[in-house]
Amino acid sequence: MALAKTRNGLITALDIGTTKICCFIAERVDDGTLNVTGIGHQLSKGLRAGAITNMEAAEQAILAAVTSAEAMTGETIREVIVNLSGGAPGSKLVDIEVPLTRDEIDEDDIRRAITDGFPYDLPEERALIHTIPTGYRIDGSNGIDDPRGMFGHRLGVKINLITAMESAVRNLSVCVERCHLDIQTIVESAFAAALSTLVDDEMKLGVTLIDIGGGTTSIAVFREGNVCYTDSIPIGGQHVTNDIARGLSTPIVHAERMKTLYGSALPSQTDDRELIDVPSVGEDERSQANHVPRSMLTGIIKPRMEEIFELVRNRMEASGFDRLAGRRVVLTGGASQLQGTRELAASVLGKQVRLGRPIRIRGLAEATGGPAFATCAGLLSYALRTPPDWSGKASTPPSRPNGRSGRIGQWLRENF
């Protein structure tokens, strides 16, 4: 497929997320692969559960990391890929079959059966993200990647459509048009995440995506080499942090120090034995400390992680996608790096897992290639295997797609 470029060749990502904001800046190197010119990343502000809470301290956020991009590759950029972790997204999966009027079948049939079978209306609340083909069938024969050239009398086609709250998108969108940027594409976060860390081999055999962030845990399956279901929990690595906070009783910043020098999500023999120095809220930070076994700190991080987990599991039980992704499960985001995360899942979930890191990408830092950059090099990612028509530019404002007609133009709009 083509590759989308900006005015000056270059492609950028951003990533907006509850507790950091991240903007990578790409170029294409002459095997069609992209090598990062340019890095900006800057703790987040206004934001919350991925979706904005404060218009004008996201958008300085925002500026921030964009301007720190732009110095490093020496380059001014105007048009953005951004990602989605807010607005509740979430997928629903529609079955498309119509008559075929000729033998050959080609691009026109496939917009047809796109304009006569589109069965499915959004809510007016709901926005839609992405549509995905994941799979053709002619005159009932399954397992078709690409049916353009063959032959049949009846085509069909399964959709996987991605969707979000449209305040969620519409407020996105408006902060980032606010720091004078245009959006290329929106891409749901756990996909972006997915397309940066899995392997050719798992998605085709089945895996599931679990990206940790911030302020929410998104689910991506993939079967068959297309993202089949996507899923959303407003729980996140910030919740674990804030929970430090209370039970210990000390400020925000001590704890997720604390979380990220000696937390774990397991207790180990030695966690009764060795003390933990921890500041009180108010107290002068230069007065003594109070010294609390790491185990109390262990003690508060696992119910958590168990929690985010066994949503996890449920939301795919409940969805049916449990057997079909496998027993494949790969972890990424920042707080899937928390010691003994990757046990702990596999643990609740029964599935072998591993932590993934940006694998398609060149020029990534040692501090800037691990998973809690996974989402933002997935945006690039993105961007070599869309067609030069985005897809999310047609939910952005200042118009929505209005009704089934206006759906399926942009359902024509984002694959041909």
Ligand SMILES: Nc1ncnc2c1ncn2[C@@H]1O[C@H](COP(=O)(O)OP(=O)(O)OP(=O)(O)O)[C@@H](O)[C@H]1O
Second form
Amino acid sequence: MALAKTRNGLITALDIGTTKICCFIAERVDDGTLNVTGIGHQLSKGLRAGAITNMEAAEQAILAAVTSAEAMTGETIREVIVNLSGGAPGSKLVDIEVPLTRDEIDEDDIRRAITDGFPYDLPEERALIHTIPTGYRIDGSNGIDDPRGMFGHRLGVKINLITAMESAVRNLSVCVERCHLDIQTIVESAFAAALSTLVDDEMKLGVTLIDIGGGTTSIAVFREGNVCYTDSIPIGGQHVTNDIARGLSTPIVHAERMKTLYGSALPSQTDDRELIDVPSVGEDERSQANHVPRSMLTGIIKPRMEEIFELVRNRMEASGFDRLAGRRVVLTGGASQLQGTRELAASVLGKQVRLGRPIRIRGLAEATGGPAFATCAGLLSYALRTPPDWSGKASTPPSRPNGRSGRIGQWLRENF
Ligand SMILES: Nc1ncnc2c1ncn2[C@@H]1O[C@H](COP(=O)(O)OP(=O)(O)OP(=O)(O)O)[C@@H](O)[C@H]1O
Ligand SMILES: [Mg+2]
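Could you drop in the structure for the form predicted in complex with the ligand? We only have the form predicted on its own so far.
What follows is the entire complex, opening with the chain shown before.
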């Protein structure tokens, strides 16, 4: 559901990532698209695997990113659309059927089908983030895209419930509110990244989006235009950097540089002949660096990247979405820029892989239009999205008053 504009007509996206925090402020253009007028980004502090681990440090980093975006656009913002990558976000599909009272199906019937199914059977500690209808059925006939205006006696709907650990959602919300910002809505990270990088045909025909960030790898499967499965793995580019730092006994900042400058997920024939400088931990700048063959660096990087794609493959196979998602994969996120990643993903997953960057938002410079900014751009795309996601402010599933997740569901709806 398209979100209401904020008071000054601006829409603000806040991507709280494990390695960087990024804020985009955008205005609506006459043709219905968004143009980014303010950008701020900042190294993250106080986060691990997408979740807040130090409230104070995270708050400072968020404020710094938001303040610089505000300075660029010359406006103060009050409300933000924020992503969620911590708290192990994941999907659960539920199937609901309700009798129809009127002849012609309208939005109220759909809303009733979704709300009548409540309370959904969610574990106590998980909070509901999105309630997304992925397909309808009238009188047992499947394959209905949009039942509005049609006739029938029974309406069935398959719903994708995206949930995450209640504690992670609560900590994220409190942290953003401590920055004097109201949360307009929370969007799961891979869902957001998909909205900014995928083309319509991919979403229709079936595609898997994999966002490899610093501390998490998030997955979203789209079919028939809807997100039908999401999952996440708490491993990302930071783990690759840490492996290099440990394996070569070099400081993390040097390991990070080595990874981006010389690193590759795939070996090449010249690797043994190319030598790279490796400063040792604890030695000052002037002391002589060790020289190691590039093959040693690749030998450290490749197994970790393979592990990430193997875990993605296992999760997808276990969920049954591996076959349903089709053969196309789009990789995005900062760590997808590592050389050889596309080829490695193609060989481990056995699918066609392309690299994705934000394509739907105007006003992003070269430096902020890359794959690391896919989630932030996607939060803006979410604001423009018309197919319903019944999780925003306007959603009305009745709460489950007695359960903790019922309360958090209620709390989410009341607050966002
Ligand atoms: N050119 C590059 N080559 C290899 N890795 C890169 C490159 N540029 C960035 N990275 C890696 O990308 C990671 C950060 O990606 P991104 O900005 O998408 O993460 P994040 O959104 O902060 O984290 P998360 O989504 O996991 O919470 C870092 O680990 C960084 O090392
Ligand atoms: Mg991210």
